[in-house]
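Presented as structure tokens, the chain that follows is alone, the form predicted alone.
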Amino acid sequence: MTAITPTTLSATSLSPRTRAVTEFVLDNLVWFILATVLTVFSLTIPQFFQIGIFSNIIEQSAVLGVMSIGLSLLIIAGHLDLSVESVAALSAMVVAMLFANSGAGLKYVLTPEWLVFPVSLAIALAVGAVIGATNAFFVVRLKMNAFIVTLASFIWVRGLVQKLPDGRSAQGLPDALRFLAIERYNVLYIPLIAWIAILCFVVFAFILKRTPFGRHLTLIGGNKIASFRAGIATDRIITVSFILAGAIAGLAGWLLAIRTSGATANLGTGMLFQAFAAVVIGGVSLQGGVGRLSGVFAGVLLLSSIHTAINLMSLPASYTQIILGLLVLAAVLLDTLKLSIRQRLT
């Protein structure tokens, strides 16, 4: 009798129901991890299990979550964008310089005042989209390596963030923007700024799953050559992906400016690494072609939960970095394991 081992396990040895359950667990593993972590924290940290704490976790996840969406789209498409952090900071700085009333702010006042909401949002999206289009030109048209191109953008865009205000900060955004981040303006105890992030996840999850663009994006990440031969406009899809990633980073910057009521030269520093961690922990494969935004959302919540728990326990901030690094390593190992299991199921 031949023993059944992991190497001999195949789709034929599993029932359709077992295969479906296995796929469901693999797709939603990060949610099980999040539930476990929240349960452990609630049982071991006395002040953790509170509506206010959970509301704060979701609110803290807003900016990072939005930034992670654009990064996820490009990684699923088989590319990288290291510039999203700097793009978010530049968009925040431009909005703050135009509309803030102190520091480097130019104090532009629109009439009626509510116009500052759509105008500032459009400016932030435009700033991000232009840089995304610039990245796409070098990567798609000039066939340059995306890692190098976006790394260069990360550097020169951050330089712009420091140069534009001459090192000063711009603070004091109008109330027509600030109300989004004020805790008393909430729905179901969740601040409005967090609802914007949740809406973004829902919209782009639908796009990725239910539209031809999303399906083509995933196919390109899985096999670009085969996608091209199948008649998919790969260059156009990738170009749109870079522009979208830039615009979404611009939206993240807009939310960041609102949350901090302005911008500083070092705004958002380190968020790129947190976004990468959230994306990888959320199950997006760095090999491209695999990933769900629902998992990325869970990854963002997991990081915010750990950060909140560390603060409540009054542990040194360095613990966050250590845990973050270990989580990324664990996520990469888990991604390799899941890929191996999926290959045995097919």
The other form holds:
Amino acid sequence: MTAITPTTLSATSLSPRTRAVTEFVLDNLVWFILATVLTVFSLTIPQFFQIGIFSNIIEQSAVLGVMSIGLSLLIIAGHLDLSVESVAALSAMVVAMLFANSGAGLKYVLTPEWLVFPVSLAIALAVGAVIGATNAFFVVRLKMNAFIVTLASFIWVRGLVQKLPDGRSAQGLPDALRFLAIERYNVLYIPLIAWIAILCFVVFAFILKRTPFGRHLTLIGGNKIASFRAGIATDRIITVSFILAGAIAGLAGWLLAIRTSGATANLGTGMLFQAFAAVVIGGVSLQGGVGRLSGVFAGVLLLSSIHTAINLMSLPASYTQIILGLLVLAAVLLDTLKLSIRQRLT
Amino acid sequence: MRLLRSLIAAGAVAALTMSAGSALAESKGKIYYMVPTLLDEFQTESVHALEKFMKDVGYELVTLNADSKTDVQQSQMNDTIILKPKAIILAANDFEALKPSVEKARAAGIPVMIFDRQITSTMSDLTSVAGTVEIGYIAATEIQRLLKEKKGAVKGKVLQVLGDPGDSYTLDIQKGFEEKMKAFPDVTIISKPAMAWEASNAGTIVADQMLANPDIDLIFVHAAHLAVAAVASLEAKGKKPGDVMLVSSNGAPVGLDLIRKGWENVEVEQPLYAQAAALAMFADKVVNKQEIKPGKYSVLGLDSELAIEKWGPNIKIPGAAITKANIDQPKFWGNMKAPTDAVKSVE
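Compare with the form predicted alone: the form predicted together with the partner chain:
Entire complex below, previous chain first.
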């Protein structure tokens, strides 16, 4: 019997085909984990294996998924943004306050009614972009630490969410917005908000992989000084990344408001850590320079699957936290293992 | 010159009068209100109500927000004790964890009044509650009625969506509700907590459970803002108002709105204004450490019972079930018609 040791897994000992398969598995490890988890849940949890549940998982992934995109971009660029959760909540609150018809809602009605769709979306994106630009100013111009700057934004923006409606909630968004959460198309019965999230993943995965901006972003995250010396406008790209992350968080907030038909002062609480978990599970390195959005999408789906499974089982909610914590730890361990296997492949 | 002198003199008199007036208004001193969070409408409105009623009886209210964190509230209690206010009003994040803080304040000679969230494990100077366990009782009674009306007997499946599982408030409601439902074994109760009282978590629970248990007859959520997300999920599943019965608690404006739209059947009201007014009515007696007599008192027109319990004087304001039939009564705080008449101290 031959034991498989790191030395036996050297590049020379592998055929090109085995090597390609190994590379493929490593690149898509989180998708394999997701498939395994879904299979296990389907076999062991009563009522889990049905289209409606899978549709729920995708729907529940929409907001977290969109939020994770912006966070991933910044982490890949070698920074981070702790404010995305509060930014999403603020965008949701601003949209809800303007257009909701009860609570703190100001009941603005646009004519024709469908105008509320682009106008509210533009407002949500603008709110996010402004906060993203503020973060960028402190980080890029004043050379302050991104962790501290965005932590401060996380706190003051949440304060604003609380203060604007004076602690009240704004509920009852118009049908011209709510249809996104209600209408479902195709065989999977997936609501439109989930399709928006999927579209965002496709677009930003393309931007990250196929455009100079995306490639520069990854290079900056890998080595900022080398990128600067290579003539890449590092400051400009990081500034744009912060603004993008803010605007994407604004989009997440817009979707969140539509999904819950309004906003409360504590809307989205806890999503930041879930977004971080999804990003890490999805294989984005916290060191920067490494990561793919397809992995992040799988990470988000994995988290939502676990949440749904726990909802369907008679497990106390605290188990969710324990499982998520262990999962993040496992993801980091796997990442280390992947790195070590890759080094031996090359 | 004479005109200028007259103006200065008039200004000085006005300033003196104003400062004397303000000194008079503040002469009774400050009372600190430890609000557990400002992230829900009940708590926000409680600040407004207490500010107004305490001002009516001559006290200035200072509010400290614990942001749902027990340790923050403990620190706030410690800091406030050093400031030696006339009294502290506490709506505890965690009933047991705040017990030593209550004892410390009282040992320092600062009276402690308990608002809304009853602490029965130690002495306090006055407690004003509708009763969290009692909210569960009222909800159970209403749910029994609704199930009987729909199914001819008290039977069926109920999804109970709690708030954060670390909050004693929601656990007490659950306790009261399940205690009263024990007598009906044909009712299956599925209980799930919405972490951090966050609306989308409640929405997700409802979406998942409606698939796993499509025969759910009724959803009972522990706060009105969670009911909104529950309704959003029902709507997304193609349900219409009335398809699944809905009961919520705390009486927030959004809950009343859902009743008006036909989505919700019952909202269990916490009599916020009366609970706050009761503290103001007895504030002088509490601050001056005078005896509070048990008996019946009318608090904003609600007949309330004050009893001397083992944890001190306890005034219980009756909660109410809000339905379509009585929803427009201004006494319900969810209608946001705060009383304008001044509260008077009990002699």
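Every value quoted in this text rests on a predicted model; they were computed, and no experiment measured them. Between two forms, the rigid core is the largest collection of C-alphas that superpose within 1.5 Å. Numbering follows the first chain given and starts at 1.
On the core-superposed pair, the CA position of residue 22 changes by 2.7 Å between these two forms.
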